[in-house]
Amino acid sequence: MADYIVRDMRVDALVIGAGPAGSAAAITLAGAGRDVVMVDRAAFPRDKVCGDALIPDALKALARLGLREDVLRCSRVLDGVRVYAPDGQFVDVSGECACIPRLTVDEVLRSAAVKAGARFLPNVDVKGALVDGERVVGADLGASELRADVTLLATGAAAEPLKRFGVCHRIAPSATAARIYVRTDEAFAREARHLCISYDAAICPGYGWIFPGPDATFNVGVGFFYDGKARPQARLSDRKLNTRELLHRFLDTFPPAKDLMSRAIDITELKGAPLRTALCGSALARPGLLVVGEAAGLTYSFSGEGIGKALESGIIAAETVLRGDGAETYAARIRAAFGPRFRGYKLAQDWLARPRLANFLARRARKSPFVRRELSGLFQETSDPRRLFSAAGMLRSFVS
């Protein structure tokens, strides 16, 4: 570290975390001429447990950053999402989407930030915040200090960085996910054209997924939400074990997963990670500090999707800084941009945790243009989930 940072170094912006949120902020700030340093506890490229899916919101944000085509060249472009109800019925929802390992997309984003002018420092363990009164003025890096006019915290779901910067409202995560990568032969992989999500009754409130990626590789996993209304009777201390067991159950009982595993050539080790969802668990900001991405709970309860929200929040944070606005303005912008959507998608999660209702919606989607349109709107983020997930929506599904 001493080769790169001198004590009391000062920059316009310090970005802690080089994932999608941090890199999007660094790209935007450095591209506008600001002096930006981005640090991360890992060296890149590095793996990150994730579903790897890019849905329309992520592709739109990548386009704003000028990176859409660069990312798509490294991705498996797909036709849409196939959603399975607990009874095995499925609904195809068309829409633009892709799948790319986080190992790859995060490196594309980090490299773009460096190309825009940001300095990147790997293997940095941030010890805590530097404060002047109530204002965060940088970070303590152990052997050195890095002072900044504004600090952006993009450290993901881990609670410890939030605690160190005085913004942690809840230590426990909202959910846990576990995934493996499975490689098959090219002929089998070519036939998979959808992101596949299964709302298995044994996993609710949660889901299993099979996402076809590049190079005949599939990202396969499960997400289990502790905040859901229909939680199975499991001790919270057994989170890691429960998620591992749920993944094995998913692989053994979900027919498309069983078929995939029977054709596996290579299977990676299982990895798990916590999730922070529903715009809760931390403060969004304090003077001198903006919290972005999953650190701010910007992952959907309904689907576990967070890459697009992370990118959007990084851009919003950078725009707030460039306009000279403060922490309160940033927090207000995030709540306005995401609050209604997150409440709506949390409602959708609660409804779909009821297997009979999920089965009913799958059946109605085959006959009701209204249901198909609303499900497509959920994927495209163009409709309010409350239009479908309400008593009025259920009644309308019978007549339109």
Ligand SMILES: Cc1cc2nc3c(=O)[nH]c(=O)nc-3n(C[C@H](O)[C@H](O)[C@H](O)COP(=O)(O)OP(=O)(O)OC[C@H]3O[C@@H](n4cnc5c(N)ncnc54)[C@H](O)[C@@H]3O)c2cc1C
Contents of the next structure:
Amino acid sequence: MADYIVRDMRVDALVIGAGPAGSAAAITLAGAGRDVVMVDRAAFPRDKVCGDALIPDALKALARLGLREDVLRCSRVLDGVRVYAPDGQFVDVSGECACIPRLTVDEVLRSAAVKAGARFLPNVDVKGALVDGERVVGADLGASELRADVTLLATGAAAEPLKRFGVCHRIAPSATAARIYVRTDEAFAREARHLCISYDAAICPGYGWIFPGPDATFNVGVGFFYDGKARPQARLSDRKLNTRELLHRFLDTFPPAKDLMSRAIDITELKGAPLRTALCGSALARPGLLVVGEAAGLTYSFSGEGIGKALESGIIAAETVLRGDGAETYAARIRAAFGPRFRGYKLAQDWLARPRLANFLARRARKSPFVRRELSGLFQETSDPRRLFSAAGMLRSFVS
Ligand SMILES: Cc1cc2nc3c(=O)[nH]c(=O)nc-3n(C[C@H](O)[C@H](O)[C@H](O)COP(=O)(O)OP(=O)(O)OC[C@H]3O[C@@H](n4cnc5c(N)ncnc54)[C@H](O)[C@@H]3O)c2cc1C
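Form predicted together with this ligand structure, per the form predicted on its own context:
Everything in the complex follows now, all chains and molecules, and the chain you saw is the first one.
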């Protein structure tokens, strides 16, 4: 089918990858009347190893795409995030959020792109760029070639497509993470109202999570960041990292995880995946090519959240194309939109990777409205992380 459709085809925009970044771009471009082809090496609906959490940035971006309510209808809507410090204290941070399997949300997004007029080709593993001098003018789809005025690379954390398009600056991922799904009885699941994140000393610099999803399911996992500052008590970077071992340690030692597992009716097999974070690891663009979503490192190191950033960058890329602007303008827009936030959140990650500081912060959060306000602002991306994660912020936590 793919051969038949794409032979000798020329389109306004070729979108490679139908995850949140690619679909958001395709929805916006096709909705504005552009001729768009979106391809993916997978057939949809497809699973994507993820924590499945939609934090406020993702909900905002979905609202811009007109899909917020459609997505929330299939999600478990939650009250906020409960953050556990290494010593077991926790703090509840308010902010609207939800949890929905990627199998479902990515299909909602892809279908919306098709409804907006984009043509979707599944099972197409893009082999490389078609170039004219320095400019990318389309892609080699294996059995055929597709020419496009602009190509959007939205291929997620895989390094291979970045290499094939000449934009890879770093092959190694920034982090690795693994998850399982667990089902419990309805009564137990109803009680879980928060995304739960644990900054466990054994996992630093990383974290474990328990995210309550729809139909009494929970997404449980651990992520470990190579980019952070490793703590002496973790020393995990000294030996070969094994996320399976880390996840089992989390399930055996973190009390809410132990409780959950003792109630589990059903447990799926563990699946792992890499992450590309911190707005680095690839060029953001080259003539004729815009790199969007996790391919551009647009996932936070601090929390591993990237769905919202993927959606937002897809929209920015599409708007850049619609205005007739080029690759350099897109790269500048991405740096302006995300640079300060990523620097701030990297700072937060470095602070929370120090178990003593994380414990201290959790203690202060129980007493200080300032700390609670700033943490909620951090979650909702309405406040600057440097206000809290600084010597001045720590001093202020004693007086307000
Ligand atoms: C274990 C784990 C937990 C996470 N938890 C969360 C969370 O709770 N919340 C959150 O916001 N983020 C989370 N993230 C990050 C999140 O998964 C990513 O930020 C997000 O998927 C990025 O979206 P994307 O569209 O850029 O890429 P993807 O969703 O990865 O989509 C890329 C698409 O490109 C396709 N593709 C790749 N190569 C090719 C090729 N050569 N040809 C054609 N198609 C190709 C793939 O099949 C895929 O469909 C987590 C990540 C991991 C690994």
